[in-house]
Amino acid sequence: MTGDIMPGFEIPGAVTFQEGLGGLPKMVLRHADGDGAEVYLHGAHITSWTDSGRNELLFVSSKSSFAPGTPIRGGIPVIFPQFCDGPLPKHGFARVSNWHPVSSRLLADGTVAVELGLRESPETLAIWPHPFRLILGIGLGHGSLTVSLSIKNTGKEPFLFQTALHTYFRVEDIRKTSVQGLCGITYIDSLDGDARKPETQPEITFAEEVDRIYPSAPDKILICDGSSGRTMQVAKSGMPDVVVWNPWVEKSRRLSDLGDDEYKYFVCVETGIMAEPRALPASKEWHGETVFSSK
């Protein structure tokens, strides 16, 4: 598998090409202080990212489907060029797409740096008309994990668009986790007709399905796994909305892709430009970066 569609993108320790389930591939990087990160090609999707404890920070369903065509549920999803439902397929065609390897470098610092690239093809333009150029760029290093996207209109007229790293967080328990940090800001809540309401609470904590986008959020949240102790941080640049979302107990249900009880172990806070969408002019670029980050 590796020789055929991968030359030129290993790295020795750092990063490496695997069968991965279902027979997809997917890299593997490596720091050199343990740090570890999975990617699927099959949507540029993160899978995993492990600190140098080996501990595994992201959620990925045990009924996931690893398929051509069926995306991951869990991880990193890649939303674009729509969020949620709309006249495309939920969430987009880019998480279902096959992206290809860009560049691998190990950086002077340490950090294992990767790009996947993804541009229209004859089934995307078939749905959404317009030319693209998609850039991941993916950042491990000590206790970190940076995710960029790039975005460019390669075609004569503009685009609207809509974008998302649809990050799932593995916590222990959901009842005694919290998210930090977006007191004050005006949220639209998604299950309740995407009425608008000041987020009045310092804390936002889980005793049922949560669904709210919150548009032009603080550049940095934090995830308080009150069960492990763990924080994690969220620092997001050029991508101003923020979405928190745990589907409890019933939605969990209708998941077919989701374990009755997985709600659980897991968080969403998703970064990226979601509350409303965005032009992009012919031959300009759009640029988002959020780093992840763990103590």
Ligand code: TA6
Contents of the next structure:
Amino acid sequence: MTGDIMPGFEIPGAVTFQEGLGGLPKMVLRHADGDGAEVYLHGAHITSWTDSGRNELLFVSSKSSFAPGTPIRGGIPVIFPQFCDGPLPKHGFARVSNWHPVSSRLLADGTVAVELGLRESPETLAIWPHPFRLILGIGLGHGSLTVSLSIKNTGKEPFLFQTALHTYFRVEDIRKTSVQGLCGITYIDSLDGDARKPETQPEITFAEEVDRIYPSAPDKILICDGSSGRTMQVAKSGMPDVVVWNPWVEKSRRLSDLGDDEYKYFVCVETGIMAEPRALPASKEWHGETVFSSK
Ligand code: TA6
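Give me the form predicted in complex with the ligand now, not the form predicted on its own.
Next comes the full complex, and the chain you just saw is listed first.
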């Protein structure tokens, strides 16, 4: 593709279209204060978020594929309508679907705001027989990234869905990283037959694989990267659950699109509806949002 195939959505100096890896189109967002973000139309997948000092805040695997039909490993995969395993492909089809730009705006406070959309297609209807409309909103502010998701049931029957922003946060050393704000929640341990366990640690640290769903979690979570001294705040609304995941050594080796050592450099802290599917009646819309801010 060329940079000008979607001129209606470009904003000089703020939003451009470029050819990304694998020849896939991506939107490049630039804030006047120097923050930046990149989002592929493939999956509406945010693959980069940089602060005004040009520090990358998201992790993307050096071995990720960038190809139609396969998920990108890292960044912010958008999960819908199924979380994890089930009758559909793992984590659903939104992350491997081709989204379209819906709007781009420069807001009065300087936020660069874009929206991407996805509707049902013959391919989605063949595996999930429900009409829907998704809108992913991205707001790049100075020191913050707001990601919102609206899900509308445009059909005549209710449907059940799960959804997540499966965010991979870059850290300098997972062994010196902690996740804070989940103490007191009973979590579902995906590595122990979905056993329910109380979270007793004010600071969750990592010395082995961790894969946990925290249902109805507090709306503010902190990720403290002890090596860099950076703290990331994850502030969610309308998204009840949080997942904490790091694959550690063995699982990293099993994942062909992740370098063997790359588990050291990220933690996934995911927000959405993962613990139980949510019913969405015909014509109704669900909205959730997560604001990421780097301190
Ligand atoms: O959200 C955690 C999780 O479901 C883990 O169980 C882990 O497998 C991860 O997502 C990655 O899934 P993926 O399909 O992207 O390999």
